[in-house]
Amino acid sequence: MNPTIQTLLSHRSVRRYTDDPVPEEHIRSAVEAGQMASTSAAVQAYCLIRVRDPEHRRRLVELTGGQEKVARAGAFFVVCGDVRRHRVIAQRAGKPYRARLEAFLVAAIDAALFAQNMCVALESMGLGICYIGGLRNRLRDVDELLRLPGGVYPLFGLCVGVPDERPAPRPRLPVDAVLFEGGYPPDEVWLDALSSYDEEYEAYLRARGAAPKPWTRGIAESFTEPARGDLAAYYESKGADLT
């Protein structure tokens, strides 16, 4: 097993950090590594906002649903899709900017690929990371706090720091439940692969002191109501055309 695969397989979401700062050279190196991720037609439709102000970090704890690690991690970032630079460049050149849903998807995909490359780089340096999807709980408030212009779409937060814990890895679906040959198989094929995974996942939750629950039951309960129903309206207010 080569070191890259070992780093990937060693991933854990770290939620407790020491007070040690994250070296600036580590951050810049990780950002450079992130930028080497694939990007559609080289549009590079993302940006990374580092939040340093302690008051802003405390406010973001509130906006992300009380996640204290947002304030306590050595560094906190907001990962954004960014089409503003494309709009400004087009305007400067006297060209129309007529992107629609495809442009928003490209920005979201580009930003996710950039962030994951960056996180793998940080983990290879011995740092811990945790993505913060709770940033989308109250995006209009996040927008106001960060003074975001049109064309910049905050997607998720990112905690980075020196780990103060070594959590067990959260088990993933078996390969046979995600790797298919030639097309999508009959449902019973991948459903059969989930029975042992349910047992493994339940044991993982029990070991970490959480209420044990099979993975499939958790999934069945997760989507009974839509989450964050105002996202489309928010992103449209920032200039995204989702049609």
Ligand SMILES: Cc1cc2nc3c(=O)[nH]c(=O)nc-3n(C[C@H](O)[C@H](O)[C@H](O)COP(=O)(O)O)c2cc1C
Given for the second form:
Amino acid sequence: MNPTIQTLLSHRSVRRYTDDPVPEEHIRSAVEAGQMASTSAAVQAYCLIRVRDPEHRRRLVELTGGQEKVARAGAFFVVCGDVRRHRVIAQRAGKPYRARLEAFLVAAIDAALFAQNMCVALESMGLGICYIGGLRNRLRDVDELLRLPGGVYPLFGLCVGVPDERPAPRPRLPVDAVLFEGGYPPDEVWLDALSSYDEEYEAYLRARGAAPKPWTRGIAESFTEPARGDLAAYYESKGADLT
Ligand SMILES: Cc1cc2nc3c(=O)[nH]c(=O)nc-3n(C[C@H](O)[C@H](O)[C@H](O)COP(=O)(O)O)c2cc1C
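Alternative state: the form predicted together with the ligand, after the form predicted on its own:
Full complex below, order starting with the chain above.
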């Protein structure tokens, strides 16, 4: 197994960090590594906002649903889709800027690829990371706190720090439930693979001291109510066309 695959397979979200700072040079090289992720037609439709102000970090704990790690991590970032650059450049060149859902998707995909490359780089340097989707709980408040201009779409937060825990890896679906040949198989094919996964997942939760629950039960319970129902209105208010 090569060191890249070893780093990838060693991933676990880290939610407890020591007080040690994250070296600046590690952050800069991780950002560079992130930037080398593939990007749709080189549009590089993302930016990364580092939040240092302790008061802002406290406020973000509140806005992310009480996630203390947002204040405690050595560094905290907001990952944004960014089409502002494209809009401003088009305007400066006297060209119309016309974008539909495709432009929003490109920004979200580019930003996620950038962030994941960056995270792998950080992990390869011994740092721990945890994405913070809770950032989307109260996006309008996040927007106001960070004074974000139009065309900048906050997508998720990112905690980075020196790990103060080494949790067991969270088991993933069997490869045969994910990798299909030539098309989508009958549902029984992947359903069959899930019973052993449910057992493995439940054992993982039990070992972590969490309430044991098969993965499929967790999933069945996860979508009974739509989450974060005002996202479309918020992103449209920032200039996205989601049609
Ligand atoms: C986009 C995204 C948002 C996430 N948001 C949160 C979050 O708000 N809080 C948290 O503790 N973990 C968050 N996570 C971490 C996931 O819970 C975690 O990746 C998943 O359970 C798999 O566990 P692992 O990363 O340890 O392998 C998020 C992960 C992703 C990819």
